[in-house]
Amino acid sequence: MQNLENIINLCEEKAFDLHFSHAKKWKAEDASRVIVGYLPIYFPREIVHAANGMAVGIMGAGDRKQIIKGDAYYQSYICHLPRGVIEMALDDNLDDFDGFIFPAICDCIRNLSGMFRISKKGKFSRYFDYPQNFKRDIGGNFYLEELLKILDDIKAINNVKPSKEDLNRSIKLYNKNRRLIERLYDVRQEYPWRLSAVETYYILRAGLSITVEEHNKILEDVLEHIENNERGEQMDNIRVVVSGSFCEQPPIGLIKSIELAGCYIIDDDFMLGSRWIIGDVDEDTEHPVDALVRAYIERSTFSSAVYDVGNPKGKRLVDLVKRRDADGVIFSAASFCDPALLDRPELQKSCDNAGIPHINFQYHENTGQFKVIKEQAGTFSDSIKLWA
């Protein structure tokens, strides 16, 4: 088992490698392998894995790449993420990717999928529309067709059609991955000082650009360290849930600012796609793709990117806060993120009705507004300690 500090350093390196060197090296080792990039938030990586591929999360350029060409493709009043991604595509960052998936998050991502097609990036570029109807015979059938289209896209490249056994094996590996991540959050709920929110972020984000087998081993090693060893020093911090950062990722400086302001982040939606399915996808079934469909229809988490009127997001957020025994909520959304900002009033209303303190601010991927955010979060923390 590796030293924990070495693991964290390795994860940080892989998490922010904008050339995805590890995934490209993995592909080069076998001519039948493919790598498929996907934008936030959720994509069922199991189907790519079963087809001898790796689904690689493209989370944007953040503050690690200067945006020049990307600004010519988009208007100024949208979030930063699409401009960063098109900049990466126009440079050489995404070379050697075989295909790209653009989940239905917002209109900006829909437009980005068209830009990739026009730019002839990859062998396929597919806009991946989620069902907004959660009836199995309507939304479920639609979603099944979407998954089968992607399997056909991959087969056209490497001539691999995954068997039932291949799909069930992949489902088991990703079930294990989600269980390990959930266990990591459970340990951090009890001992948040043993692994900071920033370190947790590195570990989860690294998992988007390496194989699931490698990531499971990393998670097991990290859990072995933080479950059995004292690390860090307990502080007089409040415990918060961060909500609204499900797509454009917050800068590391922002996460650090919240922590330095006296807040333990014990749950969040930063890497929401890795935790999207609650519980396990059914294993060892005759129709494993159907099992993935059922999991999405029946066991999806909540997000502003999904219209689920029958399962109110405000109630689900309140339930999460109570389950994590959190002191409050920090609403943190990217500037111009329409889905998050449109949902925020209803989510705040639900928190008000439940007596849960909350604060909100917006951020850009590449701006240094952390001093103000730290002051806001610090005031929020102090007010809860003094008067809650």
The other form holds:
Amino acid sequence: MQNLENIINLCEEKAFDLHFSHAKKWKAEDASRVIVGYLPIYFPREIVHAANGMAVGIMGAGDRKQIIKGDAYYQSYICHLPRGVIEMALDDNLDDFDGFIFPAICDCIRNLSGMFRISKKGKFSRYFDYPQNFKRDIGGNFYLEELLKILDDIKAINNVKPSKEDLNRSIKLYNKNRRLIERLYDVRQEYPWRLSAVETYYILRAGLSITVEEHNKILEDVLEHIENNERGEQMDNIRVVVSGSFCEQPPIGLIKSIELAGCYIIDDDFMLGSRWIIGDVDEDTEHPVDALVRAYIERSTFSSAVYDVGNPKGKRLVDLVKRRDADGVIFSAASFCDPALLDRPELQKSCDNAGIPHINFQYHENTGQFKVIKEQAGTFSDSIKLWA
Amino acid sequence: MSNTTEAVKERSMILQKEMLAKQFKELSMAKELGKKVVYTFVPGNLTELILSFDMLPVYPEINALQSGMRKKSHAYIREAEKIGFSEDVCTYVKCDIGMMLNGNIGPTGEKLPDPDLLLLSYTGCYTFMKWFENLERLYPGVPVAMLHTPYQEDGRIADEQVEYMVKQLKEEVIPKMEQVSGKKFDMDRLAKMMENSAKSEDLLVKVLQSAKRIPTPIDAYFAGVYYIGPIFTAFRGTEEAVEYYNELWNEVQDRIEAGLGPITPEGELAEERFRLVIEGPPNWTNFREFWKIFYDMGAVIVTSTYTKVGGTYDLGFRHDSSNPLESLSKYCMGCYTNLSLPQRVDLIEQYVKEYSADGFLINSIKSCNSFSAGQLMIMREIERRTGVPVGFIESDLVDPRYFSYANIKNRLESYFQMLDQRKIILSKQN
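Instead of the form predicted alone shown above, give the structure for the form predicted together with its partner chain, please.
Below, the chain from earlier opens the complete complex, with every other chain and molecule after it.
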């Protein structure tokens, strides 16, 4: 087992390799392998894995790539993520990707799928329409068709049609992945100083561009290091949940600033897609694709991308804050992010009703100045410590 | 800039005004009349289905644009921003919520009734879903019927998509309408209304396609949203709508016979200098000023994409009384903003060619990602495929802070100069 610092350094490198060289190298080892890029938030990676593929999360270019062409494709009042993605597509970053999936989370991502089609990027690019009807025989049937389309797309490339056993095996690996991630968050709930939010972020984001088997090993090793061993120093920090950063990712400097300002981030939605399904998907079944459908319909986490009438996300956020024993919420959303920003007033109201303090700010993935954010988070921390 | 002169109006405009006034009056008296009220959206609207239950539709985005035209939207938007809505998000939503927080007074000055049903026809705009999640909290206890319209990502309507929608209609939407209205669903009545819809649709398409003539007798964008289109959403399926479109078509035919150009609030356009296709919604807060810039330049919009958000009838779709629920599903999926980006490009290219356009212009709306995301790529593609000059201006739906008259006028003047130069060059080549 490697030491923790080495693991974290490796994860940082993998997380921000905008050429996805690890995934491309993996693909090059076997002619029947495919790599399929997907955008935030959630995509059931199990089906790609079962079809001898790797689903690679494309979370934007962040502050790691200068955007030149991308700005010519998007007006100033559209969020930053798609301009980074189109920049990568027009450069060589996404060469060797076989296909692209654009999950239905907003109109920007939806229209980006059309831009990829017009630009003829990948052997397929598909807008992945999630049902907003959560009855198995209505929305579930529709979702099943969506999943089968992806399997057909991949089969057309590598002629692999996964068997029931292949799918069950993949589901099992991703169940393990989700369980390990939750364990990591559970440890951080108790001992947030043992692994910083930035380190946690590196570890989770790295999982989007390596195999699930490799990621599971990393998570096991990290847990081995931090579950029973002290690391770092406990500070007099408040405990916060960060909400609203599920698509365009905050720059690392922003996450760091929140922690340096005296806030332990004990839960967040940065890598929400990796934690989307709550609990296990049935991994020993005659109908594994149907198991994925049921998991989405019945056990999705709350998100701004999911119609929530009858299951309000404000209540679910408050429940999370209580479960994590957090002191407050930081609403941190990308500028021009309709889903997050349109939800914000209602989520704030739910927090107010539950007596949970909160602050909010907006960012771009390439924001470079954090002084104001740090001051705001610091004042939030001080006010809770002094008066809450 | 203020409008000092009285706008010039045609018979159909007056008829429209009367029909809308009557509808808003009926809405204001809905409770006394025992009528149930359904809040819903224009794209993917189920007007025939709502009317078949004798319920009255209210369209929040129409209220928002009316507030914009009546200079009330800025105050409403500020109200919504006060309760936490970001400056960055859709101004229709903020205007609507602000209006509700201020007593929900409709365009005619009468209070709009609270909804009995929130019908979320989730078609072509992600924000619709968030909008109704917010309305559900403003009106606790009011049932919400969600109709999820799948996107045409493959550039076609698939059988399984129709099946998904029909199932939602049968098992989610119609039972809620029955419950709220207290009436049983009557398929025959719906089918009968759809016969009227198809008649109106035939007439509407004739009116819109009259703009293929040179000179065009109509403006298919400003007039399209001002008096050609609005009746369609609220009255489609009724005999009144058929009468209205008959009247309008007669009027257009008269203009064609007399060789007249389009009527505008400033008067008739005497000389058609530039024929344009336009993409994107108009600005509503300065609607007349905006239209006048085009009028002053002799520019007329021969066809537009925004007038197709309520349905792409010019592509051949008609409500089909022999298959009412399948037909409603296909209608929803065919609305312009539910078309994939490649379909949108193909359609605009077709428009530029079929309507003999001199140019293609985008009015990019700050708070409408459904339209705006991808428009710069659309612009390049149209320029590449058709060779016509493309123009690009920016404004907003109902937030007056994002309408800069001088900037827009300046950009349009440069654009028209470019079109002029191109005409000169082309005429020399020929």
